[in-house]
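Next comes just one chain, in structure tokens: the form predicted on its own.
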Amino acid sequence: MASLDSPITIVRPHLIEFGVGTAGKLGKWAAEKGYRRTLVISDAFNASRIDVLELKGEVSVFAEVTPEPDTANLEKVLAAANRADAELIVGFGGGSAMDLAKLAAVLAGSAQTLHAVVGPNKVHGPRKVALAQVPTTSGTGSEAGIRALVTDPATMAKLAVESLHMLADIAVIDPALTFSVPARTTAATGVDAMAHCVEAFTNRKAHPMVDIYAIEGTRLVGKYLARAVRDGNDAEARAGLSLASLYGGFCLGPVNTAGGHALAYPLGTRWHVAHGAANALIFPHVLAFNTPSAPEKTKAVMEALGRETSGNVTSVFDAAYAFCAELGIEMKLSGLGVPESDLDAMADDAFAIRRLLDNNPRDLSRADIRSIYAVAF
């Protein structure tokens, strides 16, 4: 882990509104800036109240993303830009939206195609669009990092681009575009949240100036998701959640997940199990798997999430599943259709995604990542 004298980059959208109804200040904003041509990036429910922006002129709407978009979806996207000829492209949705609008806001009308950019700073700039990003869910705090992922359906593995020419220009974070979110994606998400959190709090290249967004993200989720997932128009606790998905955001840029979401990824690529439904299963398992190689800062997070933990693994394991359980989400394999089958191309699939697994505290063999799945079948 980083000391407090290691170099450490940091990047913010160049402006945040946040907020309960927040929401119109993108439409103000825009016309400030003179953007006449919009094109929004969004799901087919979101895309039915666009109007909540208040964007004026010429605005353009694709409604088709998907759940973990794949590069047929980006496909369709690209299309809709090219033909927008959008001076501002807005991402209005789940991270899927938010990532597949950072995508098309460097890829399209370029020559760069989306295999050239794959992997770090291979975009080229500057880049020719407005981005703007508006997320409706608490979970990926895409709207704040310069990642966006696509899947491959040929390899069944993520495609992850990361550029700074993918920064948005704002993002506007308004609580209330979440309150209409179910009960149990409202669960996931926020669990996902707190992964990115946990994952950079105890990462390998984890540093103290990004240890304070890590460890208060986690605080806001254990204070504040439960009361979402029993009220989901209680205002304070979703705006607690939509900050929380922010400051995990912040801490993808410089720090990134490890094992947790390595072993999440293969369960949304191979089965479409949703990214936040993935990730939550799977985080108890590494939490614990890693307690042994950062023991004072997992203790950290079990507190941060109010719960007392003696320390050892089994401990650790049982109360981070416990925390998981009784927001109603799914915790086994095969409750979410994954056959017995698939356990061991899937832990080759995991052991492959070595940007994740490298970041991970404690070294996650292939017998490892193998163990873990049959335990969580």
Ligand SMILES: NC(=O)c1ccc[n+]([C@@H]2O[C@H](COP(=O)([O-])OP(=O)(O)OC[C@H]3O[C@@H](n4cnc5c(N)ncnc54)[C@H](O)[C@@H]3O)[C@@H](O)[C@H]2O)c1
The other form holds:
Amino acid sequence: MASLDSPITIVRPHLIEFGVGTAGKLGKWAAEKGYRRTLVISDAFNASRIDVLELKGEVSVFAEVTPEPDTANLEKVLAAANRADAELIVGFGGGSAMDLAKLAAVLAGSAQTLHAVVGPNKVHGPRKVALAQVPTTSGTGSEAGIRALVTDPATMAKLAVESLHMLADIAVIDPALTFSVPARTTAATGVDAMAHCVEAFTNRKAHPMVDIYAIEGTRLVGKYLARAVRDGNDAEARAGLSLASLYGGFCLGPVNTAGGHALAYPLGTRWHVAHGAANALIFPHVLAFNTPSAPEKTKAVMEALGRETSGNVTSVFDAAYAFCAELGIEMKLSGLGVPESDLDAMADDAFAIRRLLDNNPRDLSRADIRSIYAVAF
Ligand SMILES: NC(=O)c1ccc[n+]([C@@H]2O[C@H](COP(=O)([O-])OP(=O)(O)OC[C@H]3O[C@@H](n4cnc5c(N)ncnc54)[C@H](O)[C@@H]3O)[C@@H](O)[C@H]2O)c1
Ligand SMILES: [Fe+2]
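What would the structure be for the form predicted together with the named molecule, rather than the form predicted on its own?
Everything in the complex follows now, all chains and molecules, and the chain you saw is the first one.
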């Protein structure tokens, strides 16, 4: 793990508006900047309420973002962006909409294709349009980051694009927009936010400058997630989760996730399990597996979640499993419809995600991954 004197680069959106009832600040900001043509990239649910953003001028809406978007969905977004010729692109939705907005902002009207920009720092700048992000789930923290993920249907792998040119000019985080998130999605996305924090905290690249957000984000999820699952209109709990999600986003930039996300991805790409639900199912397994390599930090994580453990692997597993299961999350692969015959292929896919596995505090062999899937089944 890095120490205080290790170099680190931190980036943030130029402006972050946070708080219940702030959604309309986007329109005021855009008007002050003088943007006349805006394209909002959204899913069907959020597209039906873009009025809350109070955007003026010519506003077009792409309303067909699908969860865990694939390259075909991105192609449609790019076609819409080329037609709209907007001065401002707004991602309005969960991580799926925000990630496609990032890619639209750099790829529309550009000679570069998606495949040319996969990986870190491949995008040619400068970006020609302004970019705003308005999250409506509290999970991904994508509003604060420089990554976008799209599934390639040919390989069933997530293509990760990382570029400073995809950083938002403004992020407007209005927890009231998340009141309508159903309890199940609230639970899953909340654990996703926590997983970003925990996997950054126990990461090989963990850094004190990020740890502070990681542990506080974990604490916020421990304090507020069950409350928000019980009562979606609990404004304080929703705000706590929106903040946890943002802090998780701060963790993703310079440190990123590790084994948990690597093992969760094949559930989403191969079996269309929602990103948060996949992470929640995997979370206790990888946290327990990593415990011997990060005992102090694992203890701090469990304390932040409000769970006492003796610090041994079994008690960490039981406490982390209970935390997720009590939120009503399905914790068995078989319960999600994943067939046992696919576990080998899933282990192959997960083992190939080196960009994340190499961050894990303890080496995860293919056999380790396969046996975690077997236990989770
Ligand atoms: N860029 C990053 O750093 C990053 C980090 C983590 C995850 N991701 C990506 O983000 C995606 C997942 O994002 P997500 O978990 O936010 O889910 P999502 O964006 O796929 O949305 C999930 C579902 O919730 C609905 N929804 C969204 N907001 C709602 C609201 N307020 N009320 C009711 N329904 C609402 C959507 O229509 C959708 O059906 C994945 O593709 C994942 O890979 C990106
Ligand atoms: Fe995630």
